[in-house]
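Take a look at this single chain in structure tokens; it is the form predicted alone.
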Amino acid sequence: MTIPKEVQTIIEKLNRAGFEAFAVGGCVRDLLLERMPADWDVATSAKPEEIQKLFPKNFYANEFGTVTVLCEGEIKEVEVTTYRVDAQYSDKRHPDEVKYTTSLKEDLARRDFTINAMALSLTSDRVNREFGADIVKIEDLVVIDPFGGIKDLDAKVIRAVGKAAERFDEDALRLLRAVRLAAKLGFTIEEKTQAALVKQAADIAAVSKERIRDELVKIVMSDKPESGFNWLQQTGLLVRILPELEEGVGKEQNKHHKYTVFEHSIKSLQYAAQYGYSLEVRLAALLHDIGKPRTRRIKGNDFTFYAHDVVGTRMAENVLKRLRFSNEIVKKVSHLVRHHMFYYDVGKVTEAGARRLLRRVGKENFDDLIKLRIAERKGSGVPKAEPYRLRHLQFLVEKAAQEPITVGELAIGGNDLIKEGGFKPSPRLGGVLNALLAEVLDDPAKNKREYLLQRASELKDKDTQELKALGEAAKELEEKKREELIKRKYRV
């Protein structure tokens, strides 16, 4: 548990011209937890003027008094901002003013959760005078805790800095990144941060569609998304931000499921998180029968949902367009969608029906849509004899996309022949052509101008039919060849 060099620096140099200066934030929370921060922050008693004038490479400082340093080494560049504390939040969003403030406690105090809200020091010597019981030593860091987020973050718990209502009332972004930090730390929100989240729920319209988007992927991309999507729906902000994934709460599927749609969606979504998919597949897995809602129509005992991929894709697509994805990530997720319910059966599905199966998927997305049934099939809750088939199905794809084994594989063609061999165009040409194919695929290493031209001129007398057919043999051994690695790849 060190801090990087980049950073004591920033920090020893705001020291030595007279000024606080401490380690903050995110950065202090994942360093105890023994975490590698995504980004280092400096809090200092030190103008934004002032930090422009000690490190004038800077490229941006903002109106909320933080000045981003650039650095040379493995950290790229520091925040660093002048302690501050906030006037109103008429937008929930912003302050409508910014004061500075030579307290590191005032500073801390305006910041979200007890676990955002601690310092790193350098050095004990001033701090123990002027901190007191706030500080905590663990190993060799000095650790200002006003708060207790040393004591929450052993209890695993999210707890808001003084009065919950009133910090997430400054910020109504808060109210998300609540849910993200649990999901991401596998904690719980703690009860009265809770209560004030839900009876503020509905201030998450005040926040731009790009932040949510921003936090909800955090949440996705997490360890845990089952428990961050869990606590979404609990709190109330899920039917404000997402209300299409809303409406699977407590429908009930048919026999082939054990939970309901949303309960599916969000198991699925945590299969996808422990196989490390990309965020592409999560958030297929996560919307992949979003559409069921609204198809479920009861039948005998049992419930159906006729084309609720195709109403899902349009869901989908909707949903992730309001949230300002990226046209690429629309596009490939709602495909995914649209393609989740394809149909295999060993045996029973031919290498033709195999590229037909490729053709409406695309390559580029096969791999995917596979990792997309994994998951939604995980997340069903009723086993399923799915591994086999699914692997069979990689095999007859893959062996289907192989390329055809041709002559122009050969460092020469036909043209060649003719200009440098003294061939003319014949059959007996065709069948040169396929006895070099031969001598290739049994040795690729010949697959050279030079000894191919060279060997052409001795195999230019030797009957056609005996030329062709020793191609035609070397073709069929060296597919059978490539079958069989396939084969083993997906252990069929």
Ligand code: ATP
Given for the second form:
Amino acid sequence: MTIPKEVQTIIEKLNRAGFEAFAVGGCVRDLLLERMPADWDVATSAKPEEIQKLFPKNFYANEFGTVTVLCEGEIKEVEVTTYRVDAQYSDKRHPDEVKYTTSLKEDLARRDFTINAMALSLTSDRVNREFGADIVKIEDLVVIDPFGGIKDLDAKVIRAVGKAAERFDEDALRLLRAVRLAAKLGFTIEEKTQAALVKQAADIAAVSKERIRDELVKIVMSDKPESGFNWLQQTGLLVRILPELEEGVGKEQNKHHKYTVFEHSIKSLQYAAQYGYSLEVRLAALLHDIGKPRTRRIKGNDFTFYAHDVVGTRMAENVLKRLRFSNEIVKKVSHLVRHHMFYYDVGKVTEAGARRLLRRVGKENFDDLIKLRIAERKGSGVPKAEPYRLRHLQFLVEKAAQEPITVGELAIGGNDLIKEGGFKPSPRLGGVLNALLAEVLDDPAKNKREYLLQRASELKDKDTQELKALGEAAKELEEKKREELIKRKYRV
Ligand code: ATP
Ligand code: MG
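What about the form predicted together with the ligand, after the form predicted alone?
Zooming out: every chain and molecule, the one shown earlier first.
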């Protein structure tokens, strides 16, 4: 691996104009680990105006003096930042002011962890003179490493630059960055850094919900989210940012489970990551049993978790909203949590049952619900869901997906009933359509115009209660009422 040419071009242009410029930070770390860097950063002795003058046509600048240079090629943009030292932090998050410096070493010293505090040079002649003792050559790469980053990369440890306690005190986001990096890279956290992290975990309250969310997403999307959440728990960060998940720590389950609620949640997430599932499915795997601790009751010598899916849905919604996830994600994940208990058993689930399930869950969510089930079964440690049973259900559902499962897919609509069936526009019309849909869900062959018109005329004079009972709507209403009662009982 090497520095991509877009980044090289920028560095060379700055050098030709007489400025120092290096690739720095996370991209150097990732390059040395032979991982694909998420983004490329260049640090330079040039001031923001000087950078802008060199790239007059393609940049935008932010209020902190970072200039983003746009490129054409694989790399779309590179952040070019003037060497700086962060002067004083009074709110545990933002430096009170940014001071430029002419020293690369000072710029590296303000960075959080040793593995993030290295720079990469394109040439060795000049840097040899200036950085002599701090230079490490790895194949063709010239690395400037004043704080022992390479040694820590080899030892796979996250270590603060300088005194950990001070560094966390300056900026509490680093608490979470430490855990996130450990999870992403499969590293451990060095002893003193870890001790400071544990001691200062409560400071995470100073960090905005959006930044916490971004770091959590990175943990969830990493290869090792289980270890990430174990770190969060052990350091005392979890109880501050996701107390609902902490409630599951040490909570034993019933005889079908080997793990506590917390262990099961993060193992389910781990499998979801292993199978490459989406952010939504991973979040659902993490949160699907979030309602269990509050609904756990003793029955005989076992536990029950009655209604944990309903309670958990509301809790998942609250958690995700609090962490400022988008409405789409909140909706999707809580919907998956709501339906994660769906029942299936070869030989017991009929085709009509599969159609009803598909109707409740929605065609667009079904694949994700199956994925959630796979991750969740694997994460229980006693997998009883053999894949063939899930495949059987998928087969049924695929078949069902070809058939009508919503009123809109019926062979007749409200207009037909008004024009040809002598109905008036009224809520009753919806009741009749729902009753017709219930029949079609049982037997898709009945989805024919003539048959439905005839059935509609038979249903025309049924009283409202009876119609309701005939339609899916009635069941759904009952379900809603039940949910309301449960939510009131658990005050969620
Ligand atoms: P990612 O792989 O997610 O990009 P990263 O470590 O590169 O991880 P960035 O947010 O891209 O993270 O930041 C780039 C570099 O800036 C870091 O490697 C680090 O040197 C420095 N940095 C970022 N955030 C902080 C912080 N809160 N405190 C100190 N240094 C930071
Ligand atoms: Mg980065």
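Residue numbers count along the first chain shown, from 1. The structure presented is a predicted model; accordingly, all values stated were derived computationally and were not measured. Rigid core (definition): largest C-alpha set, two forms, superposition within 1.5 Å.
Once you line up the core between these two forms, the Cα of Leu32 stays within less than 2 Å of where it was.
Once both forms are fitted on their rigid core, the CA atom of Asn434 lies 2 Å or more apart between these two forms. Annotation for Ser45: C-alpha shift under 2 angstroms between these two forms, rigid core superposed.
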